[in-house]
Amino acid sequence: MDGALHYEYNVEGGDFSRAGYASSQIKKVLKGMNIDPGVIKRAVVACYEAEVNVVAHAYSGAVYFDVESNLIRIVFKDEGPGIEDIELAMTEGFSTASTAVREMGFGAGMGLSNMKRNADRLNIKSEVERGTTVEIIINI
């Protein structure tokens, strides 16, 4: 692979209509390159649970999308409540999703432990009434 691929997209708070947006995008220039599909199918489901929390949780946010020699790196940085106990949302069922989030089939408490069963690396940074950052690193 020649040189690194960036791009970023914006995420709205709220926005139901629109989560998966990013992560379709990013689905579209994996297989592009013809990444293998197993490689795309980890980054589409780390992503997708990545954008759906800041969707659920945030404000807004951003998400900055790099493919390089020998990995993909997805940020998502959101301006939002923050997560006060990283360690106690990273565990399977653990929720803080509303009630109208829940309804609408979201918020089961897997997104965190999707993202890390899913990345080599996860680095997740937060501060409450801030926001969030999680960086995705997935191996080519």
Given for the second form:
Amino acid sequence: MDGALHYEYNVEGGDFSRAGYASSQIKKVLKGMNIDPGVIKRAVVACYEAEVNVVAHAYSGAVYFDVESNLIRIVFKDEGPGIEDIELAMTEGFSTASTAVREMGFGAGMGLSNMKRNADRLNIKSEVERGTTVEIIINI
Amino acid sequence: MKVNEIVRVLDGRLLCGSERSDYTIDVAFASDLMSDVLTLVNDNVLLITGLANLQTIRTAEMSDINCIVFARNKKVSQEMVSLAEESGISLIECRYSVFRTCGLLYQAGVKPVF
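Show the same protein again, this time as the form predicted in complex with its partner chain rather than the form predicted alone.
In what comes next, the whole complex appears, and the chain from above leads the way.
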């Protein structure tokens, strides 16, 4: 493994034409490193679900992506409505997504549980009417 | 099954990825819900869908899916083709329903994911 890497990307709320752009860039970086393809897939799937959530629910946000010697850390910080009840939001099938989000093939209440399944650690902090921070850790 | 055989079986139209038409598919999955596609752990999956938008391509990119069949006569935009080309994903338009598409591919030997 080379030295530690750090990248940042903006994620705009509501802009579905760009949803997935940051995850795509992150995937390209990871593919250029000596990392197992299965690990890369888990990282980018969790990352993409989180990015779609920011686009679907928040006003604006950013993703901070770090590769350290033994882990991948992806942190999404958004300004938005926040999550009132994180435990409830983690329940498969629970969703507050709009029709527009559902028309994109999402909004079935599977995003957070899919993130949890793919991440080695998932930390979610949220403040109602302020925003949400989602930290995804993948061991290399 | 190779991509060019899929095109033949479905009487479909290959929109991009002709240079990779000998790429081989092991299994197929049909869904309009991209969240379900993102739960797959298999490799070399063919995605059959009636959902034609940019997120279909993005989902395939994240899931390492290299070929998508758009059934129900759904039309693929130029923007989708450009994004698919960037990621090396073959796109096929097909006028059959998802059910018929799946039936023809199953009959031709393509296996289900589960």
